[in-house]
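Just one chain follows, in the form predicted on its own, and it is written as structure tokens.
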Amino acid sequence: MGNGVVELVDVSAVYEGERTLALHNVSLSVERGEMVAIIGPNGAGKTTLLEVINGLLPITRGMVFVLGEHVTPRSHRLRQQIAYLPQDLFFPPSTPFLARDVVLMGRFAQIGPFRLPHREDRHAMEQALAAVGAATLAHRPIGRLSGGQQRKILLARVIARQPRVLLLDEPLTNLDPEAKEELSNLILRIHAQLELTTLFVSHDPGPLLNAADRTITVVTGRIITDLVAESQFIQVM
């Protein structure tokens, strides 16, 4: 195992009920504080690297290590510290909750099952909610909100988990221009405060994408090319 916050070392991993590998072999180091775009082709294993990093989906070969930890799929407490907004989750109107509720359940971890919410957890909801600077929406419903509103909430709800690390999964997806930029702009603004390890996946250019330290290619599960913000290669596999 290297130094760094994230770490994969030769992994491979499959869905169940699937014969063909999501991931082949895969090798990666994420240091402390970097922010790593991850693009590639649709059904290139994108997804699937932040899944294992979260310890979402077994490995089938290999090892992941996150904060000096193995991660597997009972790594509760450790999942704590990484917050995951997947991709495409978006709220219907009659969803009932209000946008305070759904932010609060990012401290379910914290508060543990069957208890309410302390006010160490209401604080840090409205923290959060205030980081993204939707403290106004706090008593609206949820379903009732525009698509970047929503994603604005989410990424509140992942905050509220005072995380150390951020995985994001096509964070701007079905987002008009303006609400993407916007959405950059907060994610990377969270990131340098929070001193957080944030890997996302995105297709869209434009100021996320430009701000990245790194860019990782994924094609048909491998890691094509990594490269750095000065447009050198540190490695190619």
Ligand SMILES: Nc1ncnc2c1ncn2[C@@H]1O[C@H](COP(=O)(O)OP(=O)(O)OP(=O)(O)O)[C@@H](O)[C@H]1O
Given for the second form:
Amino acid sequence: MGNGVVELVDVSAVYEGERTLALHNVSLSVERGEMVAIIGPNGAGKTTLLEVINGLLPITRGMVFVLGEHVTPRSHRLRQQIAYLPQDLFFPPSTPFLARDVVLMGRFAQIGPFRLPHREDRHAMEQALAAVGAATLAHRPIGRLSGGQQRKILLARVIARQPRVLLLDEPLTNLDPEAKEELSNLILRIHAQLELTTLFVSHDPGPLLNAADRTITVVTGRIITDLVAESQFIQVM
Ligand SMILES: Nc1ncnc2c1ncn2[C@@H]1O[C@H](COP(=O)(O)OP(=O)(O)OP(=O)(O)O)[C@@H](O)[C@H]1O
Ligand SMILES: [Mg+2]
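Let me have the form predicted in complex with the named molecule next, following on from the form predicted on its own.
Now the complete complex, all chains and molecules, led by this one.
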């Protein structure tokens, strides 16, 4: 095992009831503070890769380590260090939570199951909402916000939670160009300020893809290229 924050060693995974592997012998090492873009065609295994890192999908071969700990579907404590924004996550209009509740839920790792939120938790929630420019949305039902606003709230939740690893699955889809740019810059700021190790799936050209230290291409469950960004390459030269 290497020293990466995220380490996959020869990992294969298959969904229940399926015959074909969704991931084939994938190895990957992501260093602390790196920002990695994952690209590839539909059905390639990009989401599967994030789910395996997060321990949501059991693997059939190999090993996954995050922050030096072995990841399994039972790694609940480790998962508190990982923030995951799933693909196509959208709260329907009837969702019975205010935006501020959703951010406060990000504090559950700190709050624990046996106490109510303290003043410091509410403070963290307010700070996080302000940091993403969504203080005025605090008392709106989450399901009545636009897709872009909902994603801002989910990013505020990441800030309130203070994870070590951030996994984002297509965080820019279905947003208008302005919102894409705003959310990209927000993600970059959170990555830098919280000193995160970030892996994201996105094909949208713009500041997020441009900022990636590396771009990994996944095709039919395999990593076929793993390229260091050109600007980094020039720095190395
Ligand atoms: N819940 C599931 N049950 C069975 N098979 C699945 C499931 N989710 C994904 N798969 C299969 O696993 C493979 C990889 O899917 P995955 O969702 O990781 O692709 P992706 O690269 O994220 O695609 P997209 O760009 O469409 O999001 C595909 O062949 C897909 O059909
Ligand atoms: Mg996907």
